[in-house]
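Here we start with a single chain on its own, the form predicted alone, put down as structure tokens.
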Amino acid sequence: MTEFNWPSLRVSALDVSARAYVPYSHYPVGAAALADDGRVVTGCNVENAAYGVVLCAECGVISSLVAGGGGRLLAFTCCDAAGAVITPCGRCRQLLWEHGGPDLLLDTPSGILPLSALLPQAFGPDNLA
């Protein structure tokens, strides 16, 4: 397995957390991931009175690598405001599939994980060639 700098990325993702807008839940979440070319991106979580359409700090990261000039995500983090590390939901497992495929290592309270430990059998690109 590749080394990362994970305590980087972790001071990353709770450095963003302190921007989140979250007025309803009080719960910030900041993300941060490395892509492919060295870039950390990182997102918060943006918070909507219409609660279904919230953004997760995944979505944050993700429109900062597209937007960045996209590329692939090699390594991930999410955290709390304490900084303890969180698991992506469902949805957002999706959209980390899709811009970093199964390889992708997450930080997770059980350790680094392939995504395809926590997304088995996903649904991709792939199958819809």
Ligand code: THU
The other form holds:
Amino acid sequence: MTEFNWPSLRVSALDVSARAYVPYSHYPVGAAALADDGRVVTGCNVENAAYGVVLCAECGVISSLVAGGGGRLLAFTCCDAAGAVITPCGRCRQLLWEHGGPDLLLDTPSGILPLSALLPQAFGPDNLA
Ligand code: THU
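Given the form predicted alone, corresponding form predicted in complex with tetrahydrodeoxyuridine (THU):
Then the entire complex follows, led off by the chain already shown.
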């Protein structure tokens, strides 16, 4: 769990949270993840007048990962505007599962946990193989 630079990843998440577009919730979120080629990919939440189509910060992370050449996510963190670690919503856990799988390490208020602990018995690519 100490093999990753969690403090640096948390700084990246907090930095990008400042760019969030949140005129409705006023709740900025920043997310950052380490990919298996060493890239750090980040994202912030982007809201919309049609509230239901909000893009969570995790969506930005996944989009950046794929647009930057793909790869697997190894470590992930997200935070609010104060830098407090928050856990991804249910939908975003599913998005992370696709690109990180059960062993993706998540920063949580309870410590570093594998995604399998936050999304047990997940449906995923293996089900469709
Ligand atoms: N939000 C995220 O960006 N990620 C999460 O995992 C939780 C929620 C955003 C969506 C919305 O813009 C705001 O937080 C309030 O729900």
